[in-house]
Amino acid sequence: MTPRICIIDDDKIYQFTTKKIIANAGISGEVLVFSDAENALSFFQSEANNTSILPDIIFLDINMPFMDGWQFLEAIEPLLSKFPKQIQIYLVSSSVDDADTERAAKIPYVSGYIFKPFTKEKLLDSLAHLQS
């Protein structure tokens, strides 16, 4: 499987690095690379019934201008139920408020919380949570 990695975060060398580690993890494929959630929101609205295009994973970032990952999760929620095919979502951050990781774990779509910095380690981690 050749998972597509959609990965939300204002931070570019964030980007950068997580699409190293993802080419370095050795998954090939397109990775979908947004600087701000509302861009992305956007995105999955106007693709909301294209299988090929959506992602199988989403690495969301928290903290954000304008739109932050909360936000971003309450404006997607309603189009995961007509979206064709399951997408996990990740919160990722570098917050170590409990407040935060126990407000994502009451999130019932929300796969799981991954501090920063991402590593190749929490890569497949969560993308063996994909295959299974």
Contents of the next structure:
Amino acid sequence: MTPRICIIDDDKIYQFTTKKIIANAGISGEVLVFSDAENALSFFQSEANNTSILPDIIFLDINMPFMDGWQFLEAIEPLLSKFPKQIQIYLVSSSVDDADTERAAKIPYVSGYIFKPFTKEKLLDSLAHLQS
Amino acid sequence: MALPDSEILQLLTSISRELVCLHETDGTYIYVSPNSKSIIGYEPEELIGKNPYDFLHPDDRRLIFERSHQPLLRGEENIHPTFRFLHKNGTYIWLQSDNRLTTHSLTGKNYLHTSSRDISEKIESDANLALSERKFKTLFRDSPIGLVLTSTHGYIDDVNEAFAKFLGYETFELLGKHFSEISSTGELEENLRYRDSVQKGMIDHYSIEKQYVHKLGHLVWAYITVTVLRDDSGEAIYYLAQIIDIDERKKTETQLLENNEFLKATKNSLLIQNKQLQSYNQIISHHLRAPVSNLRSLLDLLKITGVEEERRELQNHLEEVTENLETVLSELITTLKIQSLENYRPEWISILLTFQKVQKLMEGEFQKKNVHIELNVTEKELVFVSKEYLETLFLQLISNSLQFADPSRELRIGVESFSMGSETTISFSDNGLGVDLSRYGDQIFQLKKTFHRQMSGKGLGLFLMKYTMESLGGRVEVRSKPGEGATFLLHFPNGSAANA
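Taking the form predicted on its own as the starting point, write out the structure of the form predicted together with the partner chain.
Entire complex below, previous chain first.
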């Protein structure tokens, strides 16, 4: 199976390199990319029942304008149980602040916390969890 | 019908409070008026034929003999001796007499005539008065508490040793001085107000803490209680001030208050520094670590890519990220410069002139975008800050206004200032897009926060502005409504607080 991957991050360079890393890892298929968490949220709301369009895994940036990663998590929580499939959410950040990692650890529906830079190894590691 | 002479005499002497007697020239009683029982306890018969010297207090006998008896016999008049006389009940009473020498008109024989009254009561009260006066004098002189007696006009009539010593004077140096000459001007008004209330009889005494001027010129703290002394008719005649030296205590107290203020200021500045460090942590994470991790990713990709076209794309991105990093670094250096206040030299700067200078720098931009500036400040309105800082702050505010201008209308920028307490405030307002503060209020000065989709603000400008203001000991406030614009209030401390 080819996992459907979703990236939510306002950093264009990060989007570019992450897509390249995914492609280089041999994962084919479309990668959903959102620069704006609010747009991503309305996408999930409208496609809540669409198994073939919903991603298997979300790499969510914490620090974004308008709606940040935390606000997105809060907004999507009620939807998670309604989705026809389980979606893993990883927080991705350049922040090494303990406060951020501790906060993430307290949220049960967050699967992990990835420090930037995003690499092939980190990608494969999170996908391995997905398949198990 | 006329009474016989003897009866008239009887009547008169019995109601009189004077004991009237006739004596031989040696003093022997010949006649004693019938009221003698009520005055000295003896019936007249008990005395007639006896000599008064037997009844006089032994200490007074000689005095009577020399000062009264002998002068009378020599023919002197108006002799009024005061002496103690043995009452029949065994106690001595004080008598005062009018004594005269009288000569029988027929025989030519001399007699002594005495008329005496009991003045024991008066003598006693006089003695008490003298005693209490003596007590007061002793108390006044020897009291360890400073005591000052001033007239109702405020001139010093008497001071004791303790008070003189407290102020470094000799007692006589203070006599006749007006109390205001030795009082600090600080509490003078309060003191006079109380004295006035006392004089009007509204209060009888008051206590205040006041400062006196020591002979050497410095001020000393005292706790004083002032009591008014009145005469029989209730008229104030003297003020008695009791002065306790509280100089040591006050100085310790002042020192403690100062230390407390200093600790509070230190605590505040530590809190601000702590907040700033947290913000700094944020900058490092997002503004530095993010582009650096991008660099790493781009370089990793460059290593494994063989396609020339892809390499060029990666290189372009590398350049972009590097430029971004350089910008962020220079902004961070600016922030660090602000933080090190050692070289910060604030002065009173004209708000108008500084703004006009910045306006000139931005003239091209203003004309291109058709910006309207309203300056409601005069050249005389000043703010305590360094010139470069104020210029930087204006540049940040202007670029913020330009960035968030509402494209559907001409941008208007207004500047005014006002002073309140120990602060001077510059108000900078625009009619731009505004911000929904109920939604973003707590985030507006945070990093990398932008609030308008069509804009790509990095959010560093407002962060830097807040940072700058807090480093100067001031603060910044924002008021805004979406669609109406925003007003920034920059509160500058006037003077020393800036260095706290």
